[in-house]
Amino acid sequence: MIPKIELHLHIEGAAPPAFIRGLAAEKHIDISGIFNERGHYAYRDFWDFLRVYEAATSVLQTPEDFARLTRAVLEESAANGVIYTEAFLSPDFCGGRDLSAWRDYLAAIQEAAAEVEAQGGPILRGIITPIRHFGPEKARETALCAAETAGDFIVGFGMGGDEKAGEPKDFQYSFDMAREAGLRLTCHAGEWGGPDSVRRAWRDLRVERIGHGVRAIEDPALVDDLAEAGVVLEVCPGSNVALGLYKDWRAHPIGRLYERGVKVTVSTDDPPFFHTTLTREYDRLAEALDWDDAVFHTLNRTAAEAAFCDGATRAALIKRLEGQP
């Protein structure tokens, strides 16, 4: 239960299955085919996971649905000692990228987050994400939503989805728009696209963080470049193991990346899909890599320094990590 900071969490992907089933029942929507006999999300591989993810998200249809989701996700985070979370939010799922509708969804999410924070729960900040396999044109619409609502709560811009859809340079316009609006940048890469996808995202989109990024380990020169430049990897080991990218926790490269001087952090990605929590991630890493509290403190300090929040929030987080009042 040490204080934890999480930088890579998809808010829809963090929806507990029971929450989604309950919401579907309220709306009389049949999505029973995305669950197994135990009530867990069921998928065959990463691409089937995307299908199930989008089906689960389809029951989230109003700002109030997302407010309820935000409370449920933050309650789970609080139960695992999380004090700060950056969640990926997508206008694609919140009003179909219509700016006026997106403002309504965002207001509901932000209000729910503020209520949780006021009650002593985690601080939440948002990173707007276009969906890569929806294409560059829709990404531009998402970037406009991000630019128009950038501020204290919306602090970053990234990109999720299928890494094999298009090239990072296809999305340069969207990332440039977000950068000009003052948003800080991250991008999913180095999960299914290989080490070259990391280099292309870093080079072409000029991001300061990479979501996942673990396939960089396959290119020693790239590992050295990332370490030297201080690029931060938002690593989600449980996600990678659950999706079959690595056979087990001992085979996961986060330990080797850390030893080579790359700045790594630990997150859960879409925790109920992968039967994980941030506490479980820490426990499994401690078991597999013999990491002690000092290592986890370093990872959380790295996460605090890499967070996209304002300086005052960062300073307060670091104080909490250090055990100061």
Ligand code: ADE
The other form holds:
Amino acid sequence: MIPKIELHLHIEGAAPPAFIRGLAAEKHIDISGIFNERGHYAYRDFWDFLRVYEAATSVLQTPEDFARLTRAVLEESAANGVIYTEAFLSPDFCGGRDLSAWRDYLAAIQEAAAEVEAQGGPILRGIITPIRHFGPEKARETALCAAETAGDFIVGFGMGGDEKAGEPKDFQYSFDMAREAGLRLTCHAGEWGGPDSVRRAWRDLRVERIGHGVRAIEDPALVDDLAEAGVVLEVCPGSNVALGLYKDWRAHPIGRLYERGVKVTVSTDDPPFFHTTLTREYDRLAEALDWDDAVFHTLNRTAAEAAFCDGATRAALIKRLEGQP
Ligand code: ADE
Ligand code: ZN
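And the form predicted in complex with this ligand, for comparison with the form predicted on its own?
Everything in the complex follows now, all chains and molecules, and the chain you saw is the first one.
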């Protein structure tokens, strides 16, 4: 199995339906409406997906719930050969952006991750995520949580949520605060917004990676600019296909972006929502684009170089990608 690096995974979005149902039953919360008859998450489109996502997340109510989730998510990552994961962590869902509550949630997540790592499992690092459709005010509170807990574990700041809500510049203050605290920056763009949305996120928030970014393909000049600047795209093809952005894997632009010299990486986003795993992403890409192990090795090398972790961790990851212990 190829060792894999994943840079774009939402921790709540990685919760299997059975895990969420189990917590809902323990807490006597009725969220049956978000599942279909086969027990999978059921949503009609991206915006409905966000609603279902937030409903599922509502059963995660304590630091211990997030510790359990962290263990479950990393177990699944390990089963897919993942050696390093950057997960989006949201103070919105961990104590409503209260700094002291956030510290408790973070401590629980970090402790669970340290246990997994000590047992030879994947290394986890956190990217704090404001949620765009919750607005700039809440993003500032989130940025404060990020700035106060930045360090070896919390290494980045990156906005998710509805790309159609507001403008990147509305969030400049939050991104500046995160940058000044030493955090590395990414932002979802070019998923539901077009190339202009990518340009605005890149220019106004001064991010070094873009979450998705795939709709850059619609503007050849932007593709050239991203390639030249070495901006890394956290591409999640299965997510894009499942949410209906592209009709199938062959129509997905990741292959064209790669050929045009853009630094692309592959991640799962919210795997159980999209019936995917990182292994499945690689298998589908191999089928659709004829990609072989050498290409996947290049993608993982790009991901290691673009990871927000410290230099010693990066060097260790690169050694493992090269097949050294
Ligand atoms: N949050 C979780 N998944 C997301 C996605 N694909 N786009 C934006 N925000 C998200
Ligand atoms: Zn995402």
